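Next up: just one chain, as structure tokens, the form predicted on its own.
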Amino acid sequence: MDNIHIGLLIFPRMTQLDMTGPFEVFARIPNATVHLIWKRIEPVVCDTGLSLQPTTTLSGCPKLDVICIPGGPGQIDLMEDADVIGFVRRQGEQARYVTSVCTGALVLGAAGLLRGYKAATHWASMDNLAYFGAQAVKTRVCIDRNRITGGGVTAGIDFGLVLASKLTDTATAEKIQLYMEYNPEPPFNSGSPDSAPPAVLAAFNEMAKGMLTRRKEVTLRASKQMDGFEKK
């Protein structure tokens, strides 16, 4: 079996579980090399303070079979980062699978890679997908041709296992799932806006209001930029 190159973009103020969840799966795929990609080889600090070390740079990254973009607050700036968007477009145009977790889908959108595709993202940012010509789907893992997008944060593990099964086979993915003992039984029924108590949902919306407003503003600008470079 040929070596499989999987690239995960990392960046300041990302939500680390968006990346580390699928990384745990990908790193256990036989013959897979997983690259952690950023502009420079220096620690990247996530939104909760955890530092992660890139293994390659945008310019040094090899041709990828899989490109994956995680999300988090820092994703907002990426939508207007010409270096990142150019890298994502170039890799996405030739990758076997173009993927994301959480609001990383909006970076794929800003790179023009989701127009005409169904996609998932974090529930609080689902409406942003339409600005990039994507059809939002409320699901843990959305598959549309070679675009595979995960929902919010913990959906990255589900996404990783689905992609592992496509890169190898179901038995291999099941073995990885068993090793990880991925058999969730959440202690509370508040993991979705549909089931969370109204007071919990209201508190989240108030806490995230500033970030969500800025994400929408940047999404609108990035969508106009996307229209521009797609006409070139």
Contents of the next structure:
2 protein chains.
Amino acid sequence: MDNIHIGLLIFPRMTQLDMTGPFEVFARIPNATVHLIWKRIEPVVCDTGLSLQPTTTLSGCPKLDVICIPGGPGQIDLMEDADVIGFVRRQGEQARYVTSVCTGALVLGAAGLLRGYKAATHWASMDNLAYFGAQAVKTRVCIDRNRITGGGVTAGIDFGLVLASKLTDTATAEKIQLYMEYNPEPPFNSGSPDSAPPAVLAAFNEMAKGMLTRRKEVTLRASKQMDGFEKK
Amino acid sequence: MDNIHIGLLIFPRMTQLDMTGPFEVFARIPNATVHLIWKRIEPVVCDTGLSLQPTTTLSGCPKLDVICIPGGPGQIDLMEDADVIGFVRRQGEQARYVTSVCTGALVLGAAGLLRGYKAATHWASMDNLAYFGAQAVKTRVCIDRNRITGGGVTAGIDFGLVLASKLTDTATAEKIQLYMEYNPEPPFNSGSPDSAPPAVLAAFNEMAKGMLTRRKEVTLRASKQMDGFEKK
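Given the form predicted on its own above, produce the structure of the same protein in the form predicted together with a further copy of the same chain.
Once more the chain from above appears, this time first in line as the rest of the complex follows.
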């Protein structure tokens, strides 16, 4: 079997679990090479302080079979970063699967890769997708042709297993699930805005307000830039 | 509120998601400082190739309120590593919570910290716990007094949320769960040996045989050493 090149973009102030969840799955796919891609080969510091080491750069990265963009507060700046958006578009136009976890979907969107597609993202940023011509779908893993987008953070594990089954077969994905003992039992019922206690949801919204406002502003600007980017 | 020091041991050939799952939770606990601890401040390479950067050392680490040991193939060597076992015992004897994810429980066991306690670990290594005087419990998160041990790999997320609620309160843990959109929907039903298709379970056991045999051998030796370690 041919080697499968899977590339995950990593970047400052990303949410590390958006990446490390699916990474654990991808790295266990037979014949897969997983690349961690950033501008320079120097550690990027996640929103929670974890350092991650890139393995390749935007210019050094081989042609990818799968491109995957994680999310987190740091994705806001990426939507207006011409180097990143150019890289994502070039790779996305030729990849077998164009994918994201959490608000990484908005980077795909800014690169014009979700126009006319259904997509998922973190629940609190779902309404940003429409600016990029995508149809938001409130689902944990959204599959529309070769676009596969996961919901927020931990949805990356579900997404990773779905993608693993497509790249290999169901039995291989099930074996990885068994290794990872992915048999979840959340101790609380607060994993979505529909189930969270109203006071918890209100506290979250208050905490995230500044970030969500800025994300919306940049999404709006990036969506106006989208055609400009595309002419390059 | 006082600062809470949470220390996660990291080590070569660990399974990164054992650590990065609970890390995502811990780092979002108000007033928590999360330490990544290894012998030297140089990257450790996980079993899947991911590099992780320690933030402190065995000798430089402050007194921990929580000590947490992740698992993975690399934990086998730790069970006979006097420096690591000494560190885990010293910290464990004074910590508020002594915890693990996956086969990290066997490192707690080798340090004598699970004798007379109920504990969980990765399903495929569950029978090793008895060598260290622990009572294996087939559960996702096992709480026995101040010992809190998670099952395999992804159980670290459930474990992390349970611990967060104990260190703070339920509403804080629920807010973190909401941020992480931890509302899991595994695409397959293969997360435990009870649910996995028999052929998948057989393939896993065949793949893991060598590692599991070596783990059992070292567990046996380490359990005989346990009293020797304790006299130091």
